[in-house]
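In structure tokens, one chain follows: the form predicted on its own.
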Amino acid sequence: MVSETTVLVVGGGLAGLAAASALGQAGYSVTLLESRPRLGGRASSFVDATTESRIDNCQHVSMGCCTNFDHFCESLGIAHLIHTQRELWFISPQGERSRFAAAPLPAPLHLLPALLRLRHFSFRQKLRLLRGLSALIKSPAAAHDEQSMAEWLPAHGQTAELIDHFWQVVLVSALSESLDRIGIASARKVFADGFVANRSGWEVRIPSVPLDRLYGDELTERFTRLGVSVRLKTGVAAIELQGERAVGVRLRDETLVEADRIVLAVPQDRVTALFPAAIGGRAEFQAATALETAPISSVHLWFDRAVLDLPHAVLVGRLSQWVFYRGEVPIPGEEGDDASWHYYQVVISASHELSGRPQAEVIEQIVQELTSLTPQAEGATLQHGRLVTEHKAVLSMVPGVDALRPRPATSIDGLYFAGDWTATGWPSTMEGAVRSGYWAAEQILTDSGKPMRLVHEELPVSLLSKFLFGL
């Protein structure tokens, strides 16, 4: 398709990266704007000083469902820099060990035989988990969404202890947000999509390489070939409108960038500081503001030793929750094949219990938690730490949120939204980013005339699934 319409794409997140690839492969005169020296949005990684390692600020993690974010690294040519993992480990807070991977059986039965090794449930805890995972999935309050997952659970016969080490687990792992601000709508799409529908949908995704590598260099070769203009170091400071019609951007710099569509992929505190007080007033603009946030904090641990003799485990019943083993990295200075030190990263998602607290006494509590792990970690060294966190990480799917999302086209002609904060149908994750990139497109297609379908479908849903759960 050959386009002489321009666009103009304001942010350079996983959003306006979708936006601006789909675009420029239909054809259109793609320009990106992204007022930070590099590409990804929240995703970034920087240099840690003391350590000289790339560290990303957050670990970012992807499923086997996540559709659209897989066609986007693949159109893009970095899927190969993120690997897919099969098989999971959970360590209970006694230090046992479960296997969690998918036994060869059609799904929904592919991940019963891992739940039922979980060591740190005994069979009847098991089979009241199971009840539950059923009631939630099958749950037609989640279409009314006016609950809580903390109100839900005792409810329909969840223990505490069930709640704390396994739904917790799973739930603010996935959503990043507490159980009393996890609506029932974005629970159940977690557990149907990434573990009932299809045998894929819970293998996990990790990034290979730091975050800035992922979408750096790479990936804005790819974006030359494809037309599309990037302009690093960029500020937008207005949209520039003429009666009902988004004509421009104004650049901080006084700069008029002119176009014929744009696609606003910023954060949502950010949108209505953009326009006039008349049109950020407005009712869709106003509701992007309303939207809350959850943070998610990073602990980075540099060790003499290893301490863990597995690349990643989730950790029950713990302030850690996920810890990921980064690899040897040199230390700095010095020479030898022995000259290195262990590079770990522990992810604390829905971190608001470390607001306040000192960044040394977090670590040192991480750290007395992942050295007693192992035997091997007796007598481990920690050489460096640093807590990093992500304030404004995710939306927070607090029950009833779907209501205040807007929709990709606006009230205003040639304007359109994108992020993971607009109505995507999925939570406010590295999907939900692309999907409403690539809706952002699609809906500019159609208003162009030119009709195309853009988003790609979820996972098929097997056969047993539909007939046990509906799907």
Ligand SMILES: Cc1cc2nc3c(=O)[nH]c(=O)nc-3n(C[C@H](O)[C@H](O)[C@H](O)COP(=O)(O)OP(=O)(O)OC[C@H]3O[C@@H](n4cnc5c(N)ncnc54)[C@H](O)[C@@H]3O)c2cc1C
Given for the second form:
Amino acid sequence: MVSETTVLVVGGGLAGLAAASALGQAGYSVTLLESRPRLGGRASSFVDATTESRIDNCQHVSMGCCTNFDHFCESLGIAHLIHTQRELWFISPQGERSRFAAAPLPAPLHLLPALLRLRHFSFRQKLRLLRGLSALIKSPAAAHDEQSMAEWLPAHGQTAELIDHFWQVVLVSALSESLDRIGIASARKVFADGFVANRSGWEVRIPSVPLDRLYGDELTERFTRLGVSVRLKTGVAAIELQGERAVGVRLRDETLVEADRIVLAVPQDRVTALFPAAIGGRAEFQAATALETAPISSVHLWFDRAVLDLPHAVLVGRLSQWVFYRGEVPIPGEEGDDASWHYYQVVISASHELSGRPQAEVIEQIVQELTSLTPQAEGATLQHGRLVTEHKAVLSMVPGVDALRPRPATSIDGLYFAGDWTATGWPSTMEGAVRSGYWAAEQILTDSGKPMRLVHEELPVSLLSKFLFGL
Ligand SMILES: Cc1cc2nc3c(=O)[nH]c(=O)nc-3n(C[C@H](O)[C@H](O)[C@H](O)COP(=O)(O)OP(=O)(O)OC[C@H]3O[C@@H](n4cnc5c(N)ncnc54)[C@H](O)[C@@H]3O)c2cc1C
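Form predicted together with the ligand, following the form predicted on its own:
Complete assembly follows, chain above in first position.
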């Protein structure tokens, strides 16, 4: 199918990339405009000057329930660069390790043995936890999303220990917010989609290459083949309007680029500045400015030796939440095969408490935590460390947030929103961003009289989960 319709996609994050790829594959003439010199948006990498290596702004992981993200990677030929992990490790504050993997049982029983094996809870606590999980999945209050998890959990029999060492661990990692800023609906979704509905939902997908290779080098070539034109370092200053119709964009260098349709895939806090005040003041545009965000920090550490005998681990009850081993890297300035440092990334989601703390102090605390995990880390020397904080990393999934998130079709003819902040029903994640891009593309196809389903269904719900939880 080849279309005469021209589409401009503004923003080369995952939402823009997904919209551009879907519309390119549907035969549209697509141009993607990105203000920065690279694609990937918030899922990006940079060169660390000391180690001269490309490192990610933060480790990004996806899950088996992220069906649109999986489709995006498969359709663009990058799925082989993402590895699925079917075994996780939890390390308790006392250092006890619990292996977490699915048993050969149908969902939702597949993870029950793993939950019952968690060594840092007593059997009574585990029963309490299971009752809490069941109540959350069945909760009618989730439909109204008026309560935070910090309020809901104690009211449903969850003890401080369960809250700190289970609920907080899972939800802060998944939603990147503190429990007082997570609504019940978002929390329910994490457990329903990730742990209950389908056997594969919980699996963790980890890129094996830096993000800028995944979404940059690899996709650029693929887009060329699709006929999608990518223009980097091309910032958009304004959306050009004729009355109530979008007709193109004005670039920061004043050039006018015309198009039939525009997908605006920039972060929510960049939207209103692209419109005259009369338009930017409309409710659908103002909603974007009301959305709150949460920070995520990552601590990058290079040691002279391996400090952990696992590829990744969830650390319970510590400042470090999740540690990933990213392999050996050559020592800068030294030659020879055996000269290497061991590179680790530690993720701290919802890192509000780091604000104002000196970088060196945070790194020291994380190093102490990591080197206390195994005897092999004793005597390990940190060669280089850095803390990276993205202050507006993701949308805060506070109670009621979904009511503020706009749908792709706007009141301006020919203008569509995309981005992890739009009304995808998903938290702001790579899945949410890809979903929004596909949805915007779907809306363009519908408005062009060629409706086509582009957003992929969620994983099928097992019969037992339907029966037990009414999913
Ligand atoms: C530290 C961190 C860790 C994260 N970890 C995870 C994770 O583990 N798993 C997960 O699923 N998600 C994670 N996320 C969230 C995920 O990265 C985002 O949800 C997703 O990348 C958002 O994509 P997007 O396209 O909606 O927005 P963005 O990535 O923000 O893309 C918007 C693009 O628009 C461009 N732009 C802005 N203004 C203009 C303009 N005027 N003209 C042209 N271009 C413009 C920007 O440069 C940017 O490239 C993390 C995010 C961060 C920051």
